[in-house]
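To begin, one chain is listed below as structure tokens, in the form predicted on its own.
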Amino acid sequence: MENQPAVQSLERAFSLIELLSRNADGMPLMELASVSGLHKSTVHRLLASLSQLGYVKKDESNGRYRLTLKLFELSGRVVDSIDVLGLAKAPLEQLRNATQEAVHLVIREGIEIVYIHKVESRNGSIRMFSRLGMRRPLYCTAVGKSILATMPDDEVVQIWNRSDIHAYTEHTITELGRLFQELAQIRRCGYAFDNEENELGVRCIGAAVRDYTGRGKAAISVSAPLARMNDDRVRLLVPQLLAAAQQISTDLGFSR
């Protein structure tokens, strides 16, 4: 093929970039050639091109090549341009169609979650009281707890201390120790419950949507009246919920 040499050069250039990304102190020319399996002259030519483009810089004091921050700048632009709602709409529609129940998408904003998308249930006339733009603390919903579970414990404590701990129902968690017990379970299984903690008569299961850092950037949930959300039904819904969360997370750059 006519473009095969160009493709081969790109593959080799990216292999050098990946090698340099794993060596914070940089690598000399001969080591790069040895590890990559490429000829010294090939490596030198590719490094010269990458240097000219601003992706690599040679430290003249020791002859080691390092990556510049240009890739970081590019990745930052990509991350900033990612539209979570745009990525989530199709998977959430599919999730609602598969479960026939209401699904939600929330994002974290400080110590709260904000509901930014909702697909209504097709199963009966009951409507959840949630609405777009509604805010809730992180500790009292399945979506909020699933996001908290992606954070280190000290950050969870900071958020708890800054929150106005309020019992929305008799089932709302209002003790930090109990919250940590739930977070440990969420971290093991990958999803969270809201057992009438935010609204009486409603049970939700939620899962975090992770960004490229592995942090919970957002979360999704399936919600239904308690009568339709017994344990047997939940076991059927969980794989569908997790698959949707994983799809959106992958699109955001998350890799297991």
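What about the form predicted in complex with the DNA, after the form predicted on its own?
Single chain only below; no partners, no other molecules.
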């Protein structure tokens, strides 16, 4: 039914866009041509089209092509329409104020979570690495696991199979058995850990946000460097995390 190849010019244009998105200060035509493997005149034509449509602009001072913020405008509309975002902002900020640590809101899309909101720590010193729009697999983050824990086992297995299991750090879970062990615990306690499974030196606690169907479509987390996240601190933070998750879930129509 599917797997007919994508329209060629679209595929090519988007590969250029992806390349450009990785280079903040733009790229010259020839570089785009060589790394994409396309003929320079093809690249030129596609860029000209994208420029005319307003997605790309050529920096006249140095001849480099770069993305404009028009994509941001489009995707901003999409993100804005996610109702959990509106409901979560206030509780998240309160949570950050109570904990003084970075807090995140993610939603699930397929086998990944996407960061859609962040309130930064006031301990400005150490900055968490996270970017809005960034994706991570479900199985290696506190938020992801807390969402998995709201799903039936067979779906978890499906997601696991579709995921590219990769040990981001030495603590990353790479066996399905381990994952299920953890999920059992998460279901009991209502929150999930990430003990440096995604990034060394960072520990997170996460809790799912449920909508009226009871399924976890989103999750929130508190992240901090190892030094500020010992067991005592966790005991202190968990109730606050859960309260915030509860609050948002209730606002989304989840009961009990």
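Residue numbers count along the first chain shown, from 1. Only the largest set of C-alpha atoms that superpose within 1.5 Å between the two forms is called the rigid core. For clarity, every value in this text was computed on a predicted model and none was experimentally measured.
**Q** Compare the position of the CA of Leu10 between the two forms after a rigid core fit and state whether the shift reaches 2 Å.
**A** It does, since the Leu10 C-alpha is displaced 2 Å or more between the two forms after the core fit.
**Q** Comparing between the two forms on the rigid core, is the C-alpha shift at Ser21 2 Å or larger?
**A** Superposed on the core, Ser21 moves its C-alpha 2 Å or more between the two forms.
**Q** After the core is matched up, is the C-alpha of Leu32 off by 2 Å or more between the two forms?
**A** Yes, the C-alpha position differs by at least 2 Å between the two forms.
**Q** Could you state, for a rigid core superposition, the Cα shift of Thr68 between the two forms in Å?
**A** Comparing the two forms, Thr68 shifts 48.8 Å at C-alpha.
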